[in-house]
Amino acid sequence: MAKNARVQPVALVVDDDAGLRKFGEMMVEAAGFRPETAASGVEALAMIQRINPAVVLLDLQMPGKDGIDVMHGMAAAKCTAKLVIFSGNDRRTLEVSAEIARQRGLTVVASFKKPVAADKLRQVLNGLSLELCPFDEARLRECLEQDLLRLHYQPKIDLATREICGVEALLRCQDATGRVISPESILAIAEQCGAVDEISHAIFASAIGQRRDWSRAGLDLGMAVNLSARGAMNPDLPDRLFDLCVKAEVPPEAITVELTETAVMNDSLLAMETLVRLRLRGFELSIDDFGTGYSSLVRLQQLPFSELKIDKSFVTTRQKSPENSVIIRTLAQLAQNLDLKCVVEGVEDEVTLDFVASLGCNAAQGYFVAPALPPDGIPRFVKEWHTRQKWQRNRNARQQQQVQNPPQQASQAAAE
């Protein structure tokens, strides 16, 4: 199906700078809008009457009719478009201009000082796109039919050896219009329409198949895959996953099934049985985002987890909130006392990496190591990481040798 098979809302980009018009056009198209552009205020007002845009991206400073004139004309035409304004002027000018628009009855959703940060504009546009054309069951079905669900993989390092030891499979999706859809949105709709088991099976099949392909290429990595709360209630799950592993010739011990803390709060005998049977089949079992929910320590002890994963919300704010270091230390000690492996997510700098390693944590992941990568990026990344670590070890060895065997005096060296 073509991207524009559905009726797309229109976004009008108004700027006298051709380069910025092109930038805006690319951004709105990536968010799922049909882009239109205008090079002047006069052209913009004429187009607004004709195309009835859902969103207008408006530069304030233009020759002839400026952005204020355009806002006046939009108000007079009773235009209901959401308004995003830009200016190279100071922040105060932007704020007053936005207030003028609101006073005239227009809806201002964002204002940006040039140069515009692409990630912030993308966030606003994606939000507007989902507001105007919500991601629903029909769009989810399109994604499934067109195979638009993808997995990216975030590397993990063994904190003892500093080598890559595994990856976590993370869901990524762009719908048929090209919009980026969050995993949370996908799973929420899947819950509503009863497609959770279908999506879970597709995700596990893809992840296990990828693990097989890497193994055949000589790269054996642990594979962690997230499971929804509803998935834990499926008594057929252990057999289905085991069959996938058998067909792909992947040992179940290489697969870690991750469940969030809130997913295991339900004191369901069926869920307990499912988790136990996963362990009996050989799968590792991780409690994800630990410390963010309300499950008791008794509940943690009752379930057959082999791994505890410390949530990134504690890790990324550790230096700003010193008490979070205490929480991380406590959770790491808890994992050790319960004979669980401890994985830390959200590691974004070397100081944090060294800190969690000093606590005896087993593995870590985060932007300091790498973001989530497409499948073909993992082998290359592992090779480059191995090369960097080998170079680092050699450098450390040379430095240690110099400390143990200091160089002779310069005069002696010169004499030789």
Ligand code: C2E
Second form
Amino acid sequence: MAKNARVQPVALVVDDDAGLRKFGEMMVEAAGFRPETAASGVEALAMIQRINPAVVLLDLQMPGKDGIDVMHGMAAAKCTAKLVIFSGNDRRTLEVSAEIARQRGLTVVASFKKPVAADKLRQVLNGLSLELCPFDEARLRECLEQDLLRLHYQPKIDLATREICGVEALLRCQDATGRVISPESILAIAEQCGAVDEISHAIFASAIGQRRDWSRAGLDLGMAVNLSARGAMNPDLPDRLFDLCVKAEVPPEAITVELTETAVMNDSLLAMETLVRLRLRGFELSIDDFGTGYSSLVRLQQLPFSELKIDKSFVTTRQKSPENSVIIRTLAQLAQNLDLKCVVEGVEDEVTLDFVASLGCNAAQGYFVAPALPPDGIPRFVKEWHTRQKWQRNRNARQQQQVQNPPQQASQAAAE
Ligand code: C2E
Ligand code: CA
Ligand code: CA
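Starting from the form predicted alone, produce the coordinates for the form predicted together with this ligand.
Next comes the full complex, this chain leading.
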């Protein structure tokens, strides 16, 4: 209902190449725009005043009237559309063209050299879409009414066995216009309009229900769920979560509640009580994004956490900034000294995985293992990961055996 009630901003895709027009059309549609296309500069100029686009995706090189002509026409028509330009030519040509457009009073938001990286274009279009139609309370309500909030699950591996030991539930949403909305935006709006408790409950209910379903299918994974700062101030939370677990026959020990460092480092007695109660009911408690806030070590020791999660900002940039390895090592040691399980997030390559394993960290997650996957992708992923590990272990064993007992032929040949 609401989808049609709103005026959807128009994005005009101008390209003489039919394939690229189709690609542009799909991209703008996914970002929540109503797509229009033009196969030439002439066609584009004829359309611009009529359709009043909010965004124009413009190819510079076209037979007949080219992209520069279209820019001329747009400027003459005082078109306020945001311009995204494309060209198969070099960067310099693109930059000069963008400058010409600016000098003519047009707003260029991005320029792309072909072939266009879909994720970069997606990011630009999503940003524009959110600028033109911000994700607000009405949009959030629409998402709740239409049941558009989803959980995806990012696998975590046990660093001792290298097998999948759990997942972290992460919020995902495409709003009614199809735009991808970040979990942070959803939670910020939910916080503003007082829907955060309702959403938080739905998230826990869904994650715990998922844990039950996997468990019934023979897959027992740890389930980590994020809790917002406000959630920690809700004294009913421990009982509500416990009830969810009882109903689903899921042991609370299988559920880890993740709270950011900043969320718990104020001196709120209420938050302390909620955390202690969660532990008393059997839930694991993880301090998330560790290293980014201002926790004092004394405070950390006073709080009832069972796990410390090293923030991805140190981990993803480790190869570029060697001092981050020192920070990771220090945080891993801190976790050990405080008798906390240590999880590392943001592991994007094997070298980093081996590094954090060598530090004695317990578990890791990151794009090297997998991004967050939809729920039905998890059982298959766990199986494939297990097969891959087994294969690697066998290969390593064979290689080791060869080093210890080189094949006879090789040693004979060497002797001759
Ligand atoms: P977080 O709890 O620190 O979650 C980890 C974020 O890192 C996720 O972003 C995940 O997709 C991303 N990530 C995972 N592996 C890698 C990697 O190897 N490299 C990089 N660069 N990033 C990686 P996402 O899903 O966008 O979530 C962002 C934040 O939103 C979360 O940060 C969490 O604070 C919040 N959030 C997400 N889902 C929920 C939820 O259900 N409830 C609450 N309260 N907060 C949530
Ligand atoms: Ca987290
Ligand atoms: Ca984190």
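Note that the coordinates shown come from a computational prediction; the quantities given were computed from them, not determined experimentally. Positions refer to the first chain, counted from 1. By rigid core we mean the largest C-alpha set that fits within 1.5 Å across both forms.
The two forms, fitted on their core, place the C-alpha of Gln399 2.5 Å apart, compared between these two forms.
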